[in-house]
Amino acid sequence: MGNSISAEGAMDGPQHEPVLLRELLEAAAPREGERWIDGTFGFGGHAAALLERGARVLAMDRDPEAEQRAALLQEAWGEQLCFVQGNFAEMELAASGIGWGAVDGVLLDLGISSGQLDDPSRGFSFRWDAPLDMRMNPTGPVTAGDLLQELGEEDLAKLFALVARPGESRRLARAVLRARERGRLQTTRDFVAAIGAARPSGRRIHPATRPFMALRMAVNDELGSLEKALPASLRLLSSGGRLAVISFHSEEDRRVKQFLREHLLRRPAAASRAEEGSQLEEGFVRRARFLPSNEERLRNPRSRSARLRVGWKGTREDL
């Protein structure tokens, strides 16, 4: 049987089902002829359900691999469906591209797809004794057993900081230090190993889970192409634009609603009306969250942890 990529996502196999993309859908109702970047295509679920309903993609993935994927979906649906190979911090300059000076709205479904984690030789899985690589871009320049190899215990720490407390975080450190002195640190396997000297079992995760998505999104940067992403996502909307973002992690939700809160355009008071002059502000004039149903959490259990927000582009004349 052939691969065939559909709004369910699905390449041979319910395990690639796009997250929250009933909310995504109610909540953000694409339209026919709208602008959409989608800046996280993977297995191209969500890039196919906005298709499906009548919007133009530009679609974006780190992942050389994501291209191929892409070249299944553009066999049905043609010039529909843009591809462009790069980090979604760079979507204005994708977008400029191709001629879009504004888009009706951007999707970032934030961490890693299925594909990547289920394979071996990619290392973002410890279900294997894998190579410590752990980058969506394999053609990038530092690898998880680099940074594993090059940092020191500050440096670490704050690594491990976005997983862990901080005097946790410092434990964890130490003993990727002493596996590393010891020649012990070549291997997921061996990176458990050193975790697990350090982290209690017993936990409700394997005490590994947390530390290894901390190492890749200090290997890929995830966080700083986050910050530059929705700022420049802002830029691009048009009016009546919506921003969504699906996270999995809780200093990516954090961030993502810290920035829609700082952009949320209030209704200003009538003393001040009168200061604003004729300069048209700009920013959200309504956000939401949206969590996965329990349904979607027993059918997908990669969608426990994720969180959708969702901002709408406007302006005060809108409020």
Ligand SMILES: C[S@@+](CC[C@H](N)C(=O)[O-])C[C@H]1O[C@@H](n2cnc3c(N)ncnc32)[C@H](O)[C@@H]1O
Second form
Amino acid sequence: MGNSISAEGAMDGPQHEPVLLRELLEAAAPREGERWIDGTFGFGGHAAALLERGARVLAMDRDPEAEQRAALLQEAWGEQLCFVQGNFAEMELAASGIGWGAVDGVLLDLGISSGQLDDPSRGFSFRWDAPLDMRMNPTGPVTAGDLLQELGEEDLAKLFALVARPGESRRLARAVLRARERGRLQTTRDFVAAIGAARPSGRRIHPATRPFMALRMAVNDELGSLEKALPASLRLLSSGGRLAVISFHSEEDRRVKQFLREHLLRRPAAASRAEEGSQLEEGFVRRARFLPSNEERLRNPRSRSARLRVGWKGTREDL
Ligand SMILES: C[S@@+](CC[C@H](N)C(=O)[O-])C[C@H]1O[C@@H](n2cnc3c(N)ncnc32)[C@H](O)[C@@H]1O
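Mind giving me the form predicted in complex with the named molecule, seeing as the form predicted on its own was just shown?
After this comes the whole thing, all chains and molecules, with the earlier chain placed first.
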């Protein structure tokens, strides 16, 4: 059976294929004996590749279900793999918990896995009528339903602004308020119906796909976690270490790009006047961006919006 893309961007067909794996391995080149943090273990596709290269891996995931999958990998890799359930924003705590003061690589493959999308009870997908949950960690404090019931028009419009132009995000916010007043906002399908009233169909992707994504990103404070994880990664990386981030949303990618640029060391001659005053002694000495090949885009439709950015840490002497 060929692959087909579902409304939410999940893959049918071969599951959990790690995105941009070849590019990651070539650019970030994990080596025997190195210490790597995989902050987004998921189904362990990237982690397995790091382990195969001989790296030791500290794997994290907010989703407790990932622990069972990590246990399977541990049967093969033993102590080379350690799993900690938690938010990658707290990777420094997790690393020090296993006695790692510095690491050689950090990988973040953002968003959710196709396994999470494909589980009807999690509410990540509108292929089924399910309660509006969307928490990566099911013990998290706020569900999608809570946000849709509690936020006012202004905050809802801000939430949708991540995926829609200002006028449209305002229309989406009002549509949610109307559905809420009528008591028709309990399930994923209710949300789709509310969105349908405010967003014309006939787009390349389902009109509810991007509002669904914005809601999920808000429920899990995904941008907030990323904002904490980027400086934490830089602090943890040893000189020569690599930060690799795969993102699926332009706002995530923009923040990664900006972080790499702000912490890029430049030779004095190449630095602008403002940058000459910079006190940065360590940061990134090189950065690069990778997109999926045409072959990967055809084979795995989920990869189409993926971007990989890699930064190599060093000091001024490495320039
Ligand atoms: C795209 S999947 C990763 C797939 C994985 N690289 C693989 O090869 O199977 C993203 C995973 O990261 C987890 N995740 C997302 N944000 C997280 C965060 N802030 N902290 C920890 N885990 C997170 C999700 O629960 C999900 O399992």
